[in-house]
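Take a look at this single chain in structure tokens; it is the form predicted on its own.
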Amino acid sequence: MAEHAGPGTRSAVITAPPQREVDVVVVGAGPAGSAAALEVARAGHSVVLLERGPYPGAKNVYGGVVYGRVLDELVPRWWEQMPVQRWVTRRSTMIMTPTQALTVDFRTQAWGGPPYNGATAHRSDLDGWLAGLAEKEGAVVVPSTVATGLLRSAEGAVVGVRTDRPDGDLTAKVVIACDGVNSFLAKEAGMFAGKPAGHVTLGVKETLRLPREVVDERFGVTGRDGVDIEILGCTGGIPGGGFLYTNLDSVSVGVVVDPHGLAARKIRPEELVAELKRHPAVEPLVRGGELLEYSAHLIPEGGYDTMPDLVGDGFLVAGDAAAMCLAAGIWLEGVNFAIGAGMYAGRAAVDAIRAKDTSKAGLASYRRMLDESFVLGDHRKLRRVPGLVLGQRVQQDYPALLCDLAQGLFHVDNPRPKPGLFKLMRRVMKWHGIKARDLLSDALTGVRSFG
């Protein structure tokens, strides 16, 4: 699979001074794009929000949980409006081998009331809600429209986009690219030049219908309380992980895996999901579920070091298009980073337009706001983690080690005396061929990253 593939020389040059039709064009009505359009419209500037699907959310797959606190800045009392399936009050990390499962399970009712922590939601509902907020403030949402390329001035600044509509050119003072993980606009603008290739994973998900009372009983929740389970060691030796979370009257189960690993193993992703559903620790939770949806989506998981340049002349990049997805093992987040980045991109565009300077220098406040916020703060802090959590030892060796260690600790083997913890640890390390120096090195990397 080619990295950073896509068009790079399709920009159309406008030789005459462009007559800007709108102040801002945002490409992509996902969380980043809608947040950007909302900020621009709220400031009283004209903004067009282009969406290639027939409606915002139509082309999205939701495979996780949304953390909404960033919305405190954007939508007051957002929890009274956001389309939520369940509020996550129980979060588990399950480490498994084909026959074992070790689960760290945490629950708190502190997450079951305002301002809440995390929620499960359907992306079609969430994206539609955010785009609707932008529309109410004056943004013009144009669905079923693909931005096929950039428009540039003779000096090279981005001055709009070309679309697949018959009257397709749309000029603007600022273009904000929120066109997803495979952002052709960011590539065309040269924002990835000199950057390392990003790691992209493939998320595949099944949504299974189950009666609400069955979901409540199996996962031990009531009302709108919900469960998010992240899983390690469930992908047949292919780098990645799994997930299982509750909706109101359904559950979502799936895996996120390296597509190169899939190709090397010559296995289809739905086979991995089927294997996960048959696992003894998962099967009782999903038994009898009726398949409502099967979906797949690429996810940028390369982290901070694979992000493109974020600011150009007349041009900003946000969300998945800028690889703003955190895959750090215990933290798997993306929508919150997209909302934050979109919000700051919208504010930077407004500031630059008011200052009558939409050059790279005039838009530089975008990068500054990101640097001062959780968006780049978290990614910078955890920049070494993708290399750690996607490695062979964390993906395959350590799950087996931890499960065998737990089995040894809890196994009663009378009349033999119980083994000491360190003796047991040395034994399972030898079984799995794990060297102490590798374990120590990975532990230090983890402490430095998460500490």
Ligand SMILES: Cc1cc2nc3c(=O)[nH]c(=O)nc-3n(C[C@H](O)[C@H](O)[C@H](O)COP(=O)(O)OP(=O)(O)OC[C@H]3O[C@@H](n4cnc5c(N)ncnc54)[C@H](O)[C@@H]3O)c2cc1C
Second form
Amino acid sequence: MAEHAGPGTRSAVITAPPQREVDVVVVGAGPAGSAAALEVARAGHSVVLLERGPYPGAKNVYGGVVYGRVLDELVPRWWEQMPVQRWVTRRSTMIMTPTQALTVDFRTQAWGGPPYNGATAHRSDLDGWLAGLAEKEGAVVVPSTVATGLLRSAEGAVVGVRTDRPDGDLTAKVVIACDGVNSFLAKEAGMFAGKPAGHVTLGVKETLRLPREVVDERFGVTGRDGVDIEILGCTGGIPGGGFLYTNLDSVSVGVVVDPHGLAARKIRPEELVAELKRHPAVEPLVRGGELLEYSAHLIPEGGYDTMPDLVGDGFLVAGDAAAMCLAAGIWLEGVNFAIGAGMYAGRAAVDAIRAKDTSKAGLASYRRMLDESFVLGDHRKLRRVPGLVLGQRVQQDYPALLCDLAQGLFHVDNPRPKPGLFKLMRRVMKWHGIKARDLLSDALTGVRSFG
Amino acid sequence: MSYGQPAFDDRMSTVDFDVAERAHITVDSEVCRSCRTTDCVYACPAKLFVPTSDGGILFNYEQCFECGTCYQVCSGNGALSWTYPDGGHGVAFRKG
Ligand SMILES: Cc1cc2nc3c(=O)[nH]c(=O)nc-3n(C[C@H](O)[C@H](O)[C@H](O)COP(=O)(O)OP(=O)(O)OC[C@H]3O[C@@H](n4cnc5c(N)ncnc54)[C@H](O)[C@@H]3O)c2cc1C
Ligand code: SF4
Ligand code: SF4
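Show the same protein again, this time as the form predicted in complex with the named molecule rather than the form predicted on its own.
And the full complex, kicking off with our chain again.
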């Protein structure tokens, strides 16, 4: 068995001692892992939470917004303790071409007070806070430790993990893999067998320092209110999107792209971010920001149809490790799904341990809880969205179409009479070579998925 | 890059690394010589893959984000040997 974690690691077969060292081992102290460990510890069972980084969050990157509704079930009055930068009271979707931008902008003060909706937070703060909650309930958090592979019984059931610590084998009744997008453990356990290779996109981000008053003024907010903007049409024809989020005295700006598309266009990801920052609709918002941190991470973007099996003998998979991230156009959400999945995985492990059956059948309540909740509910409903949103038409044709349509409507050209909307639409569609049939079929897919 | 963007080295200097002695990723430059796409050169966000004049690839693991992009895009059979660094080593993002 490999002594390091990576693709192609194989499990070690051991004769499982009848007395396992702990009830549950959770691998990965991201949002999924901490939620799982919290639930197990709360139920009074022993749980070890392994994290390969020197502290929770050290290896993790995201755009910057946590949608907190799922926390209502996990941490009562979470908004009083979460390390928040700003509360999101304004959400925008910006559709752009190199010289145009059409923004749908929504603002509500309902999100600016309890129980809140979304918040911006830094991952090192957020992940540290969540792991701390698990620790307070009795979970043992072990950082700077890599799970390098699975331990299995002769029958193939997962009975623990090997780590890169000296004498690093740790046996458990249940192992919960929350090891993120690359999840070598889920692959090693064979959970992806027969599944289409999961689609990943590369997210690249800059955190730019700007004085708090400047952020307030440029984004039109005050106090702790903040803004999130998702962007389509900013990736130079490479399937993907962009984002711009406000922190207290910084902003996060970045792109999410298909990594193969970069080579095809011979462009590097940080150049796309630079282009986005130069866009006439974005430049006035980020101008003068001092680079605080450059970062990057992969996103599992294939959606429902690329998810692995979620339950094995003694084994559960949650969060990005199971591709439970929703990244498509107006959404860029994964933390909420990870927290939900981790929470249910923890509960299922507790139920199985109490019923003294941690086999695949004994752990099956995990899948049931996910099916009945937003975690798989949303993913099932939106299963066609990744294909739609990452396709050529939504990526390039529609942004240009919508921007030209808006330009046609807003353009004042008298004494020529104003064009009618349908005439304008037909004209713009013709310019962009868009067939009514495709538009209709995409609209139907959209309505079926979103409606 | 012009346009007032930070130079790539300045960009990377905003990130903390606890560099380990073991190279957690290694690249077989011989295999790369026959690679036609060199996706890694464009896709590695830390710009760690540099084409050499003789058609190979020069790789340095030290400022790696451990994102996994290179092994996902690499077309060359067995060019990359990819692992996470040992516990506690490697990149440490402060903001994320
Ligand atoms: C650029 C970008 C923007 C995003 N924007 C948003 C956003 O704005 N809002 C949102 O909700 N989501 C966003 N997401 C998605 C979100 O980041 C993920 O869905 C979420 O972090 C998944 O949580 P997780 O706990 O499953 O995995 P992770 O957060 O990836 O945690 C996995 C953990 O496991 C550890 N680990 C991995 N392997 C091992 C091992 N072998 N041994 C020990 N430890 C290990 C890692 O160090 C890590 O801490 C974004 C993602 C990216 C990349
Ligand atoms: S893991 Fe990511 S940062 Fe590291 S070498 Fe590969 S692509 Fe570059
Ligand atoms: S993609 Fe793989 S084979 Fe091609 S140059 Fe990069 S590392 Fe070498």
